[in-house]
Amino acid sequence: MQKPTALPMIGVQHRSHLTPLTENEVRFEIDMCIGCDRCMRACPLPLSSQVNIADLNLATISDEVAPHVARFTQECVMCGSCVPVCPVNNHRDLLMLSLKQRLGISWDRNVDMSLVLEYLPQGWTLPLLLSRLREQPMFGDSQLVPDNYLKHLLSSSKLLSLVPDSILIQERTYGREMYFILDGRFMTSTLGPLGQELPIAVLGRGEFVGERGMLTGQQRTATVKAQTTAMVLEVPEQVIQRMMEVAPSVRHYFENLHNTRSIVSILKRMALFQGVADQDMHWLASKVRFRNYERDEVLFADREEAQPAREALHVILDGFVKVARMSSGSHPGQGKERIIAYRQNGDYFAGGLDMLGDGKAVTATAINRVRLAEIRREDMLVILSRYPEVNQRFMHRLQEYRVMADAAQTFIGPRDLLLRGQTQALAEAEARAGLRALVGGGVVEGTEVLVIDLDKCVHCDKCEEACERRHGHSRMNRRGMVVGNISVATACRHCQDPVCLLCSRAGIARLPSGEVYITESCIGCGICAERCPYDNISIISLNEQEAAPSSTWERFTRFFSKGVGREYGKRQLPMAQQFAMPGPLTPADGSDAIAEVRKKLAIKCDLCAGYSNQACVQACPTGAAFRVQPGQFFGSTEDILNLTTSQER
């Protein structure tokens, strides 16, 4: 029997590359199983304690699927914890994949709407709710989005009744929920350069907001306030993502809309295109080609086959890009990469020769997930010919790139030190190594990075001990990447686009203020830790016990070495309880993971959410530890080079 091609999988995007087993392979794996239950003991799902391997094997090869086995199969997140513990090397994850696909999509089955009906506001009915959702453009076709999908959407979402002047979305906060307006009217606005409120649009029934945050995880770009009494459906990110999986037309709608809005918005904000008429701006946007790149994927390179791509103007819509050049070696292939700069959303470059203006090619590589708008050379020339001032700005920008390329020195360190001139310039090789570390190590991607001034640090470990006292486990390691006299500690950086947030159970989330934290829905499956490229998430077993000190001497030495306030016995759950919340996909019958036996948990720095200070920073006796925003602390490449050039003069 031939192995089938990979089928679409729902809720397991992190392992979408898997290929299911054939029928013969499934039976072979089941025959090899010795029934030891080690895979079930290793499974982080709380429900695994109620399922034995015999029931699971029977369900895999027959139509006898017990209700608790069906629910366990639906909740399986394909983390792979079951695979390495199997003594006969069975692929239990692939067996679960086969069972998942045989059971089908859970949204195709009936959904219990009793809770939705119980909390419906007066005057609202289920048919009315469904009809209002059908007014949304992405849900209009019942052939592509059946009623049952909308019922599942409703059962996992919240109905919000708002009074006038209620703020639904606040500008410059984080959030991944979407809001569908069922009734009422809203005003969207943004802050002007002087802090004044600038109206953008009025939204009403049949419209929606929040799709950019849901798709990108970036900060909200506008404030949305109710003008009248309103009814809104708040849909968690995990639920709308599930809808986009089961109904691809919904995904296509959002992606196309977001691409169009993003490029028009960014072009209007770019100094290069100031003065271009709206008609020409929309014409240019209609000519744009959108491209998506994963981490470490090359946008264009200095190879011959990459030349045509470098003829276009590239505008970064989301993400970070590393710009580098290969230095020449004595023999072909011996050159080394030299990082020249990094770019982020809103930045642009004309590629290779045009950008640097020195006759040498460059390579652009995605540091994280990048969305790029590519404007063809012939379309750009039309705009430049119509608007001489745009052409002049463009040529001036190219001249700045030439200056940057000629300035081979790069200082990596706090910008205020450059301004005060209190430090010597690093050697060129060391400077480039520092820039490589900042860019290649993803530091520029963070929003809150814990750094330690090594000139002040006395290596007392008070920061780690304070973190452990507060949370039960230390969520940081003061040792990490070293750039100059600055050490970037091993702790969560709260990235602009956190790839760890891909959790079907909403076990990891982000507060509006930006802190990425672990919720009560976490089961410790390890998917977020696996996806974190900087190893800043750990998984702990909740069965771990720490014995309390027995003798007086042990208590005495513990007091002076670890400090007071440490609770002994079973370790506390390392999460900010006041912000912990159930996951949005928790079953409506109340039999969620919180009521069952939790085996493991993810831990990470959440900036001490819920506390008035950060334990690690507060405990440092010399002030060596502090949090920074990389863009402000290290500065952009151009800023640093300009400061260096002005000092040398």
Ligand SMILES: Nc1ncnc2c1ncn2[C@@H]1O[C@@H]2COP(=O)(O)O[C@H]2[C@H]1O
Second form
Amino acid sequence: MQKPTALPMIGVQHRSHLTPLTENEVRFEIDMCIGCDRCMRACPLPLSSQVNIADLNLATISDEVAPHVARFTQECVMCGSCVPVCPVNNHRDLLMLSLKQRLGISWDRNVDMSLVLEYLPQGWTLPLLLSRLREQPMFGDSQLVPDNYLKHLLSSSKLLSLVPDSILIQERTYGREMYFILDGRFMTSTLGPLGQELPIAVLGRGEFVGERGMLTGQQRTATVKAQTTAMVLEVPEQVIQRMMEVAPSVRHYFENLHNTRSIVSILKRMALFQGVADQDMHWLASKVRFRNYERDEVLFADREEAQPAREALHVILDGFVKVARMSSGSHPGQGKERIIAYRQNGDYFAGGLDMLGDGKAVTATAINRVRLAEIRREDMLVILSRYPEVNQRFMHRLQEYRVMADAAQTFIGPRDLLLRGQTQALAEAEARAGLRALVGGGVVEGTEVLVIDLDKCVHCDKCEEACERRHGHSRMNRRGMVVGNISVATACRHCQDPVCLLCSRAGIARLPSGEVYITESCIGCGICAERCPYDNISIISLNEQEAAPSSTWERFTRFFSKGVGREYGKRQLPMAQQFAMPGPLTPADGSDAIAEVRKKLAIKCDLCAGYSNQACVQACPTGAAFRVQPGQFFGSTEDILNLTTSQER
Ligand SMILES: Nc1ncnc2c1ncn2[C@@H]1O[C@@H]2COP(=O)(O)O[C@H]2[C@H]1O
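Alternate state requested, the form predicted in complex with this ligand (shown: the form predicted alone):
So here's everything in the complex, that chain up top.
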């Protein structure tokens, strides 16, 4: 079996596990193709209707690559829609992969700068723009980031000319663009507890803002306001992602920045490290190793032999970790998992075996996406020997764990949790399981969910009907996870950390107020739907019987306005207009995007963004359907986890 190779091209992170075909396999599969065209019909790319399978096959095994075939190949998002429809079981996706690899990275080719030049503000030239971009720390080296990459970046971004006092970024809104300051001065500030503006820093030419929102998808951490007239380059997240893929030095720059910033601020906040000098904190931060874990990935398994990593101190930077021990069954594999603790960002543990200091193994599993910093034992020892008070705290905590473990047999966690647990009445087993399901099912990771009070619901389906009337298709199912008398409807929860947002065409985006929605760049490839862990995104075909509208945009708006006549007052979504088809990453090569035909579309709840109310809630005759912020309604993930943990003791 051939080993998976790293993919030397871009935009296919969601298919990073693919094993490319060998040359012989490519030839064999092309020979097998019977030219039935089903793959092209299944392909969601609008351009696929203009590509003949014979031309594509020829391009795959020769140097005869017609321009439209080359463009189609670049646009291919590797969604895999072409695979299950093939009657001879060809791997059309892998054939595309091989052609993509041969054609190379599109950013190495020339870029048409005519649009950029046409809209250049007075006094600005292309060389001036490039030289200002070179002042940015991650673009300084032209060997690592050639001019051509910067031109691609420019051609897919927006130049913003700002007057003094313009707000570039508003704290606590969502946004994933980042901004390179080309001219002028900006003030970053944050709101104090009494609503007063607390200045953070003044930034100018050669600096950037918005990288935190871009990297984390979380709310903006500060307000950024122009102090003078200013010029910035607004770059969509997808374009930065592409730059990070073609220029690994840029990726390293941002990763380092992100990791170092978060580890220093987390270490500083940890009680354990109080009193450690800034210099030593930065030294420690420079020594850590960062590890990422996906949902359900195991950090340590209790059956494994001790590994060196277990000796490290692990600090959770983002996410939640479940700590469990298998109770012994009579046969191997029969033991029951006993959850003994949950750890969250800012917390630390000493490793799989040493977690309790009792030498017994535990299994630690990521509940959601987890970012971990590992501090090696020898580096930790330096700090412990230099700061006796840190050593004392560390020993005290270990001791506390031991005492608690003895007292509670299986309980591991901060002491106040244990105490809180003792005063709490045991809840019904069913309710506990429900709460656990809320956490496991990711409901509490959402920012807004639709819930139905089952005591009031008369099962009339009016909520679903109203959704369909307004949006053409219902984007929700009132049935869902049930906890007590509450049913959590199956509809997008607008997660805090939405994994669906990884779209190379910017077909899915988030409004500053948090609603995740489908943009007009969507082609319905289904990658977001596949990534959604909760099955809350569906794909529909637009090829159904409709009389052919004259343009893609008309089809799009017609689809979304089926309910028109009954529903009024939809505002235009601000971001929906931002990218013209077919997405921000397509080189500006003069193609007439509107002439292309959209075949499919993703649909999902966007909380009726742009309307003054939510159709489902409005339509409920008994007031059973309502929207809640799960963190407040059910308690935050942390609270729930703590509650269920302590109740199970
Ligand atoms: N302490 C700080 N120093 C410099 N810049 C900051 C600081 N805090 C926030 N910012 C910037 O302000 C931006 C607000 O939006 P983001 O959180 O996306 O990214 C943030 C940073 O670019």
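We call the rigid core whatever largest set of C-alpha positions still superposes within 1.5 Å between the two forms. Positions refer to the first chain, counted from 1. Note that the coordinates shown come from a computational prediction; the quantities given were computed from them, not determined experimentally.
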Rigid core fitted, then: does Ser265 show a CA shift of 2 angstroms or greater between these two forms?
yes
